[in-house]
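We begin with a single chain expressed as structure tokens, specifically the form predicted on its own.
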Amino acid sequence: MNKFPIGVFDSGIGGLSVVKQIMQTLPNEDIIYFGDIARIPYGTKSTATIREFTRQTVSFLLEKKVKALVIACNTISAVAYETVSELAGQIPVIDVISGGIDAIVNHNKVYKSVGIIATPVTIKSNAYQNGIRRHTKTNINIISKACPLFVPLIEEGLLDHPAMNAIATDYLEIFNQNKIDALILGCTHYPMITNVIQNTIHYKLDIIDPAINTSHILRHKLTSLNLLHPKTHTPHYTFYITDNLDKFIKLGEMFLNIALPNTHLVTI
């Protein structure tokens, strides 16, 4: 299984922020990415619908003989982790919420106040809030804010559009009114608008991208299971999406800074 690819999946293009970190942390590993763009956004759908979509996605990736599954979607991590784990069997499953929690509780700083921005489903699940409090001994203040319009704007490529700036100003005002030490980007789309977020919050704070720690957790897991690719080689990256092929390639190449020739439109 060492030479099998890593399977990474998300509701859309946002999971590429996780792919980007995996490419840097594990440069010899092949990656298969699945983005369910046709049915985005997941973060406003019912739990039952998200779990059914997740079953279909995971089944697709397992057919590709992946050696690990990375849930590059906070919404799926929050409400369908068990669904993924059950289908995966002995294949390791790594999720971005665990990466985000690890970034807070194992940081060299002690955070007294943390903000979380995410989709409505992720915020409502309390997955980040409960996980942070479960792993910290200090009484940490947590402020959460659902930001449902960020994902569709990012999927449309409107990263620097005036509408994005206006919506960010509205969403993030709570953090200007209540100063925090760190802000968790609780949706894998959000690292694509880090500059907008930094410019909207009027003081210095740590912005936490869970994808970074997620890639480190993945490396540790593959190492412990002796599943790292055995040779130094040029990795092969394959992308499967369910809609908007040309737009995905354009945004993906811009974000990853590589060509994406192996990108395919599929129906599941």
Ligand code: DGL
The other form holds:
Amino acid sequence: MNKFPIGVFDSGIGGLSVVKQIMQTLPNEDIIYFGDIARIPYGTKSTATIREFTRQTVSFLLEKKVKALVIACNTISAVAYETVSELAGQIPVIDVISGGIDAIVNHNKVYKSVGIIATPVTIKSNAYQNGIRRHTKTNINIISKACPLFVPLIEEGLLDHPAMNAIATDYLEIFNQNKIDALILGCTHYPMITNVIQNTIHYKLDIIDPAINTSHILRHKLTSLNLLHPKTHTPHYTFYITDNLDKFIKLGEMFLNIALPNTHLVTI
Ligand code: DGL
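Moving on from the form predicted on its own, please list the structure of the form predicted together with ligand DGL.
Every chain and every other molecule in the complex is listed next, the one we just looked at coming first.
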């Protein structure tokens, strides 16, 4: 099983921010990515719908024989983690919310006040808020803000557009009024607009990309289960998406800085 790929999935292009970290942390691992672009956004849908879409995605990836599953979507992690782990059976499941919580609670600084930005479903689930409180002994102030329009703007590739700046100013105003020490990018799309976010908040703070710790947790898990790829080799990356092939390749190549020749359109 060591030579099997790692399955990574998201509702769209955002999970590539997790792929990027895995490529760096585990440079010998093959990756199969799945992005459900035809049905994005998940972050404004009902739990039942998200779980059904997730079931289909996980079945697709399990057929491809993956050795681990990485939920590269906070929304799915928040409301459908159990769905994934039930289907996965013995296959390890790693999720980005655990990565984000780990980044806060195991940081060398003690944060007094933390902000979370995410989709409406993730914020409403309280998964981050509860997870952080469970793991910190001190009283921590948490300010959360749902940012539903970031995802469609990013999927459209409008990373630098005036509309993005206007929306960011509106959403992030709360963090200019209430100073925080760290901000969790609680949606895997958001690392693509880190600059916009940093420039909109008028003071220095730690911007936490949960993908970094998620890739460390993944490495740890694969190591402890003896599942690391045994050889130094050029890894193989394959991408399956459910719509808009050309747009995905264009944005994906820009973001990952590599060519994406193995990208395929699929229906599930
Ligand atoms: N990338 C997904 C996340 O991390 C959200 C995108 C969506 O709304 O589907 O939550």
